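Given next, in structure tokens, is a single chain: the form predicted alone.
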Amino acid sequence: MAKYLAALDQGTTSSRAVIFTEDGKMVASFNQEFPQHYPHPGWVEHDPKDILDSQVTSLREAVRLSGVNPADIAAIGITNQRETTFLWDRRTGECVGNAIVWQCRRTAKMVDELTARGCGDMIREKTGLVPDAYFSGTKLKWMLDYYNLHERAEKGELCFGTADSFLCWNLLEGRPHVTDATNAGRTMLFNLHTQDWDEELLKLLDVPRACLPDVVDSSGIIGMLDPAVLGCRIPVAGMAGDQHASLFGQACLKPGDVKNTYGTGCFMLMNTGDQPVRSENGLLTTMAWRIGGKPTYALEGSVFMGGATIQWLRDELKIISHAAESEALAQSVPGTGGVYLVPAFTGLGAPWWDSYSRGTLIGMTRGTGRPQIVRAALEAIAYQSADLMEAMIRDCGHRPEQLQVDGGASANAFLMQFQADISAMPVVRPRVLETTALGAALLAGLGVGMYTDLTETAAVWQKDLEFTPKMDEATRLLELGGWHRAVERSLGFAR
């Protein structure tokens, strides 16, 4: 009997593969970073070849490091950065150009035009999304316009997809052109209520249906891994966008359960059950997952610059040499001295939704130095997440008992404690921080019958640490007030 599960976790700055036992223990993982491309201010691209090569390398290396025989892997799950848009030739597999990354703001004016035409409410009602350059729909339209490819797309000669589609097409036998319901739900082209591509939205953005992938469930056999990858055929049986996989991996299976993932961005999702909840506070209504044809929904808030803020300190400012250094520096001073960093380098997501906001460092004095700026950067991640939590509380009318956290930056104890303090809520970290990969693996295991129901997948989750709030309420409100004043100064700067 095959006893292992594998997950492909295709992220924004790296591709990772993880091998798990059936009870959720991580046997081995391998991670490979790839270049980011910034051809113009506010534009972000990936070379599709880098995505594919790094993911295949990561899978092969993870298997090698684990010592597991590939034939003993029961199933593979795929999870991925969402919204990043690929367009390729159906016959040759060649992409028409670089992938346009979810962070890219090149279509902001296109979104402004849609909003000016009064389409915002219709888009939101059908898709649950606030019209924004973040989503795939306008990125796809930009590609079809820029490369003059509408006619070829109409003929079905081109394939559109997010990273999950691109990987399935390249790595599975028979080249299936598919996406799952969670990724489809991030395109601004998918109707949450009909669970299908929406003809009115396709017409609005002039996107031919012939280039769109088939939408499948998040759990269930999609196809078989091409033997050229690992030397044997393995079922690929789970697929979900990274944040949905994380929600599943955190065992947030009942309405009201909420998690926050600290990756390149921060993404907070709250399970709302079998009914979509419309937000009145700037959040998105989105899929949680779809299993057995039955959709589960969530509320979501997105922070565009989470761990990427720490990368900015390292790579652009060069005031830290590695991410782990940020924790010690932040703890070396009692506070920021009134300094706030608003990391709106690619605009602000929920609850602000301002494509024209830009990064702001404010409140500096002659005594401001490296530790204060690094601490302000870490605090900014927590402030943005606290704003999301407050919006969710207002939308749902109840306060969650705790916030479950995961992702690379959740290993930073200073950040997690500050998150608990500024949110006035316990923060719970699991033993396996790679819950995105774990969620994909569990969906795959469910898809091949390794687990019989959701109760068995939930039993895999285990608690590691809990951070309890220590900040008094007066201080908390004072700090939040300073943060919100700083945000106000960043809004609309690039308009």
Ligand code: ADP
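Positions refer to the first chain, counted from 1. The term rigid core refers to the maximal set of C-alpha atoms that superpose within 1.5 Å between the two forms. What you see is a predicted model, and the numbers here were worked out from it, not measured in a lab. Compared with the form predicted together with the ligand:
The Cα position of T85 differs by less than 2 Å between the two forms after fitting on the rigid core. After superposition on the rigid core, the Cα of F414 moves by 2 Å or more between the two forms.
In the core-superposed comparison between the two forms, the C-alpha atom of R233 has shifted by less than 2 angstroms.
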Second form
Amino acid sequence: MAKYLAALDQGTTSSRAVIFTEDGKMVASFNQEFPQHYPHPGWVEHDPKDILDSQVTSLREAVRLSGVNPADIAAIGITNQRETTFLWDRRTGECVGNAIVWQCRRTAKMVDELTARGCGDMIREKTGLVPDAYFSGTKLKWMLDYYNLHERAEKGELCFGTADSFLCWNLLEGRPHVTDATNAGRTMLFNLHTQDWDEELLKLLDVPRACLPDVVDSSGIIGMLDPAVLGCRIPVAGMAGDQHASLFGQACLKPGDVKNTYGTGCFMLMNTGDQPVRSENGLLTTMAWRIGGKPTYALEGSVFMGGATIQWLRDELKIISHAAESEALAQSVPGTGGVYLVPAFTGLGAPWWDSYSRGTLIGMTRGTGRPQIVRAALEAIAYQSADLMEAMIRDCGHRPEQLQVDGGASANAFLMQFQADISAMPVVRPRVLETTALGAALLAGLGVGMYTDLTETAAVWQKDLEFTPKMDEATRLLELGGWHRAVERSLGFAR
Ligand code: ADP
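Mind giving me the form predicted together with the ligand, seeing as the form predicted alone was just shown?
The next block holds the full complex; its first chain is the one shown before.
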């Protein structure tokens, strides 16, 4: 009787595979990093071969380490870095060039042109996205233009896909050309309301439908893993972009449920149920997942400098030697003494959206030292997340009962307590912090009927720790006020 689940987690800097038991315990995992390519300033690429090789290696190694017989793996789920764009030959499988990574800014001008032509609102309305070079649409157009491939794409000789598509095409029997609705929703070509590629957007970006994958549900059998990978056929039955998988892995299944992932950046997603909510506060509208043909939507906001602020303390300021050290240092003082760090190193995202704001350290006195600055850096991660939470509450008119957290920096107890305090909301950390991989595994388990419904997948989620708010309201408002005054001073500085 097959009783394990496997997740492939194809990330930006590494490919990972995790083997779970049916009740969501991690049996083994393996991570393999791959090189990043920066051919020009602001450009980021991945070699598709590295992506495929590292993913296959990590799956084989995770299975080997787990000691599990591959025949006992009931299903595989795929989750992935979103938006990164691949284009390959339908006959040979050869990619036309390196994948263009989500971080790559090469199509920023193309997006400026679209907005100058007044297309911004239409794109916003149909896709839920704020037009940006971040999303796949302009990256695909760039590839078709640069390699002069419009005609071949029109004839159906080429396949476009994000990492999920690329892995399915290469690892599944019969080479299905598919993507799931969450990944499709990040292309700027997918209409959230019709759940289909949008003709007007395809025309706008000069992308032929013939090169686009079929859009499948996030849960359900997509195909069988080619036996060349693990020696037996295994159903691949779940697929979702990383942040969506993590929302599912956190069991944020009801409207108003919200999670924040504290990684290099922070990604906050709130389930908004079966209706897409249009944000008035600079958030994105996105898919949560699509199951049984039924879309569930989410609001999304991100903090550019999350854990990366702590990397900056370590690598540039060199005032800590490892990230975990920040916790004790922050706790060694009762407060920052009025110091605020606004880590707007690359501008600020929602709800500010100012690409000209820059890093600002303000409020220092003669007594300001290392602990205060480290504490201000950690607090900044929480303040930025609190601003996202407030934007979500304003957009959906509902205050969540709690914030569920995961990601590397959620290990920091000071940060989590300060988040609870400044958001006046309990912060809940689950036992399994690998919620992205877990979410993909659960979607796959649901897809093969290992779980009969969402109540059963939700039962896998287990609370580890809860941080309850302890700050009095007057102090909270005072601290938040200080933060917002600091943010104001950082805005527009590089203009
Ligand atoms: P990603 O998936 O984006 O690579 P991770 O979830 O692995 O990120 O988290 C790594 C980030 O978390 C790094 O930016 C690191 O600085 C930060 N981080 C890790 N541990 C801690 C800690 N104990 N306190 C604060 N930040 C931390």
